[in-house]
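A single chain comes next, written as structure tokens; it is the form predicted on its own.
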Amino acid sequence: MSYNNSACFNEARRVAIFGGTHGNEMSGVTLVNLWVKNSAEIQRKGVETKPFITNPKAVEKCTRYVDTDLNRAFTSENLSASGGDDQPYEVQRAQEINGIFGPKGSPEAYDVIFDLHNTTSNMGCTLILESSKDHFNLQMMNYIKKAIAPGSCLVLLNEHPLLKYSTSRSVAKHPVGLEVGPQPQGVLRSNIFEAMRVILKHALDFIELFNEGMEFPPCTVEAFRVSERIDYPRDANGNIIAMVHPNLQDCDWEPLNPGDPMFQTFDGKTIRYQGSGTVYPTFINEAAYYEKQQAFVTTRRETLVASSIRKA
């Protein structure tokens, strides 16, 4: 694959754009439905781009999922499970998606899948990377960051062995998550919709340039590596007894230092961060993560190095 710090990849000919992995995250649902009707905007020379609604039942009900979270359902045991209609709806759906766009981990799998998400947190535009060794995705993210400057687009790296999960996009050789917020569930905000649309345009431009033979020189990409999941303080019965502190609310990606306010109890007491060093919290007070016992995740900032890439 690599020589002289240069990586060769096959042309990315088959690309999918997933919307509605969570049925109440409206930017992706709306964009994908738009492109299913008319895909001219997302077509590029020599690339077949397929827009696809991943969880149609959840989209119909405008809910995150029907039986279980589709974006956690792509485990090897789910994908190989038998039982057909007795399986939860999202497990059946994961198997269908794996059949169309996979099989996951095989040479037949789609080259790139973009999975479009919204967050209620104040995260702005975030690209989610599943592997620090994926030089193709690192180069793509570097290209997008430069193209939208001075606008900001941060990179969240989740390869934590315990906190990484089996996403819908993980079916592809190069999975790319796109998370844009803040936007309430079930709501469509024009600024968030447009921000997502622009990032996707640049991502597809990158793929076209790569396929046409453009070589991308080595580069560095600043990333925020998922470190730890922080839950709300709870009583002995598991009930939440504090909320995100006003000093932390809406401060995604801003440094949180030991001793900084983190939670505020209902009677007004401050609970402070007790970690060993500075972290960068994100997904702060995300609505969908109350059920996952998560108030926010901490990340650490690092610089990733991407090899030069060209097509094989």
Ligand SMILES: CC(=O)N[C@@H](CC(=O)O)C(=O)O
Second form
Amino acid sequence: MSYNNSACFNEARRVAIFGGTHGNEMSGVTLVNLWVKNSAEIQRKGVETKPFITNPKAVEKCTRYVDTDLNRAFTSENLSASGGDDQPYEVQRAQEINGIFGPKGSPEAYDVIFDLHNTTSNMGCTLILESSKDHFNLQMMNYIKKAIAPGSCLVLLNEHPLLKYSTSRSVAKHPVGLEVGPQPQGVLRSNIFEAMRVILKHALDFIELFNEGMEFPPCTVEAFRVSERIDYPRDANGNIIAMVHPNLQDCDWEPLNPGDPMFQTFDGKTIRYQGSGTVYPTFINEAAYYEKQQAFVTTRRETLVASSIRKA
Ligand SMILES: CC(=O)N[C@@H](CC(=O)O)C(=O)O
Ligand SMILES: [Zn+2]
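Show the other one: the form predicted together with the named molecule, since we just had the form predicted on its own.
Whole complex next, starting from this chain.
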């Protein structure tokens, strides 16, 4: 069968699974360490899958990063910077990673990179995409969602012109973030660990089927597009004066309407959402985002259209 609107991609022969981009997100660190020892579980016919700890110093210290956030470090300026040992550790590391799995944006770059993250937010299984036009990734999302049903897995689209950042996975032709929570920093929870493992199994199955020549018909994928970053309310000195409201806490992906409670001040006052229209908050009260002045991010629901794909 052939479709008018069919996209061809080369076989995805080189795949990497990154763990420890943030050294205190234990599911990815543990899975990748496990697979470095024995990779049988992640190998598929016709694909070479490389498990890789991206920030070993941060993993060693069980901290998010040592000098600067590695998952913001893959800018063209950083990747082309000279200075060697004088650069922050993560900038040096970004250059090494770009050398092994990139160069970013080149034909030599890895086909797919899965980057494993945990969140302290109640997000469940979330796949993070950086482009609504990557039909290979959109088809992969559709495949994974169907494969894990009745379990669920949502797609967060980080395509905002100002809020997009330069991730470790962005080195690949098809970057995929996997964010599973809630799990505290430095803690391993079996349910979160297993959920992450299952998603990866299906993702790798998809790649194997694609390489074997399976054609994937057109489909639609529900996604949540990043819309706005919401900071905590602060006083004139920049100190936080309110917490996430109990009605919002743990309610990632649930609709937030104008007038709904959003924050609660320390003296018990409610601060309400004043935006226009319904949004879907996520990364609510993520521990790592206090330093980024972000209490949560709002998203808007969208239906993305994926054309059929087959291998070239
Ligand atoms: C909690 C956390 O680290 N989240 C990731 C999301 C992503 O990978 O895009 C980050 O901020 O880098
Ligand atoms: Zn992370």
